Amino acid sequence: MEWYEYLIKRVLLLVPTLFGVSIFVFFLVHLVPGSPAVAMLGVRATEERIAEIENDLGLNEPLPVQYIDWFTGVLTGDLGQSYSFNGPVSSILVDRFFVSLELVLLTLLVSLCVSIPLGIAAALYKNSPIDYFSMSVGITGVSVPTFFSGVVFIAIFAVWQGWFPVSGYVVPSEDIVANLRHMALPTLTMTLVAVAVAMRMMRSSMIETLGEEYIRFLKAKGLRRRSVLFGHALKNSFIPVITVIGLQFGYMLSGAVVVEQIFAIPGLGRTVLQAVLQRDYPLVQGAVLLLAVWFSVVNLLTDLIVSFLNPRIMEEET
């Protein structure tokens, strides 16, 4: 199977997946107790006003009719109007998406720069102080809750030392330095978990690869250790690591809700949380659909990179 055939096949599989997600999310959101009209009116809610608002929003229509209207708008790029933000859902999601994307990209960059060298060093010097240190980092990263590490980092680096702001967000186009200072602690909080997972996978994958027969054969031929490591072992060791990183990259965007809430970052995760609390159906539906598209695209790109490194994957699917 050629790479373009593999790409077309995977892209076509996204269509029924996203269609199924849209149906599931739409009906699941409408099963949540409460009414958007009550959330909008608050203490002023009366039965007459609630009925009037629900009629204006089309919430008194049968669910299949509401779904068809919403999905028709999705196909044309219209995700509806947000009840809580008083604006088009599409523009709100685009603004919040790029804020969360910056946080995810910074986290991915920092975690790769730390986890890959640390995982390789731990594998090369197994049962050494470096290995024990890396395993300690891994255990700490997966054991400490994100909300706890975020609060600890705020106390140390923002309150006690005063190096970084406690919360808030600055657009990069306005002041890139201020933007990076505001994103430092959120990135550090998310990096702790990302480093733990990627480093442990890099370590175990490298140890397994170094124990393969072809590595022993290359060493027996007299190849230098550097050539065996970087020319042969590292490439094959990266395949499972890239898969894990791809999954993390997809989950980070939706999993950033805790970090965005702690540091008051106007990202997609925090917006979804506010939309759920306000029973903002169009915004929740659009956000979850966007997250599904994001995860599907990241998963597709991960599979393409892995299949490029190991073409036998495409041959097995023929």
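Numbering follows the first chain given and starts at 1. Remember, it's a predicted structure, so these values are computed and weren't measured experimentally. In this text, the rigid core denotes the largest set of C-alpha atoms whose superposition between the two forms falls within 1.5 Å. What changes on going to the form predicted together with the partner chain:
- After superposing the rigid core, the C-alpha of Q66 moves by 2 Å or more between these two forms.
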Second form
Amino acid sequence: MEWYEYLIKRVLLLVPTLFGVSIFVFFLVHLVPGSPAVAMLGVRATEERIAEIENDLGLNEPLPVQYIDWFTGVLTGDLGQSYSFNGPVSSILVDRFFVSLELVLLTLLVSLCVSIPLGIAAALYKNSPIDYFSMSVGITGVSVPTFFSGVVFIAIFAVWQGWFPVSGYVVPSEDIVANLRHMALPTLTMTLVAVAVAMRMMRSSMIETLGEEYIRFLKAKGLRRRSVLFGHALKNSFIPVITVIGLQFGYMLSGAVVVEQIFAIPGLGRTVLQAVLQRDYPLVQGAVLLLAVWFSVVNLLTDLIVSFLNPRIMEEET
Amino acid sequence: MTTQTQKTTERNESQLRQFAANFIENKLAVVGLFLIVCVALVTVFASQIAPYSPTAQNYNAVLEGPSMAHPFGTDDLGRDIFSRVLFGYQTVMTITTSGVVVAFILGTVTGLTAGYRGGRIDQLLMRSVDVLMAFPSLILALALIAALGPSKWGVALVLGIAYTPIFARVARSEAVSLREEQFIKSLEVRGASQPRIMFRHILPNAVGPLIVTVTLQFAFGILTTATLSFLGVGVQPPDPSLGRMLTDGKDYLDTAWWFSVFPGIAIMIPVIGFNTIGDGLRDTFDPKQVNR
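Form predicted on its own done; form predicted together with the partner chain now:
The complete assembly is shown below, putting the previous chain first.
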């Protein structure tokens, strides 16, 4: 199978998934016990206001018509009106998307810079202090709740030492330094989890590669240790790490909800939470849809990169 | 049939012994098991161990530090944090256990059916699983809570739905590889019913990977339950919840660290336990992996 055929196949597979996602997101509103309009407005709402909202949401139409209306809107970028933010959902989401994107990219960058060297070192010096250190970082990272580490970091680095602001957000185009200072602790909090998983994968993958026949052959051939490591072993050990990072991305988006909430960063995660708390259904739908599409596209890209690096995977999957 | 069953039990026994020996070798996993046993005991006997009622307020002892009377100190309403942690364990463990049981049942039935039947049914079931997998798990949980409203059993149901795909994938891949095995083929020839083959013969052989999944999902489930409570969309007061205690305690971190630090550590203990057990079991079931 050629790579482009695989690419087309994977993209086509995404279509039914995203179609299912859209149906799920659409039906969310219909899972609400009673009328969503009453849930949004509270029991003290007037009859007229309820009728108005129900009309706005198109709840009086038959379901298939409602779905088609909603889905046409999604395709044309019209996700309805947000009640709690008083504006079109799509423009709210666009602003917040870039805030979350910055957080996620910073986390990705920092966690790769830490986890790859640490993972390699742990693999090379198995059962040494550095290996034990990496193992304890690994276990702590996946076991500490994000909200706990976030709160502890605020206490230590913001309240006690005063190195970073406690919370808030500055637009990077306004003041990039202030922006990064505000992003430092949120990134650190998210990185702790991301490092744990990527580093353990790097370590086990490196150990496995180093045990392979061809690496032993290269060593036996008299190739320098450094060129065996960095020329051959590293490249092959990267592949499972990339897969893991792709999967990690979902956890990062989940983690962003918590981190953005603690540090009062106006990103997508915080928006979802606020929308849920406010029962702002059009905004919940829009944000959840956007996050699912984002996650799916990243997963697709990860699979494509991995299959590009290791063409055998394409054969295994068909 | 009898020889088949006998062989299976014999094999299972020696495997079990070998398995236990391998597992005990993994010291980290044994520590994890110890942590889980401790948490399980204090959860079950919370009302016997707790020195105070989790909701009893004492305005003469507000935000007191750890002491003999209050080992973990007291909170802003003078409630004993140690007692609240114990009852918080009851809440989080009840929710997580229910969620994982629901996910195990739904996921295993889906996965075994998809893997064993194959064809159209497989396609249909696994495409639905893909749809659920397209959502980051906390986002899926939030979306469902938006619709169902926040409550204790709501969170359990949401965990059940959110973790179904993982069990379905594991069960399916086991069923697919076992489907072609000789002993399944011969059962089919003898006219065993499909559910019988799936649940009496394929499921027992798929149990290893499923147990690993159960332990790891327990770790995730505890974290997610606590996270949802922390965010205010999970367990609602007056039910004591570890996540909620951190929400309340985080504003007092510089004056009353015990208010949030003890509940925070309390959440970590079972999560570390389940994670290390999960890793240990995975290494034991699949010795080819070099995860140690």
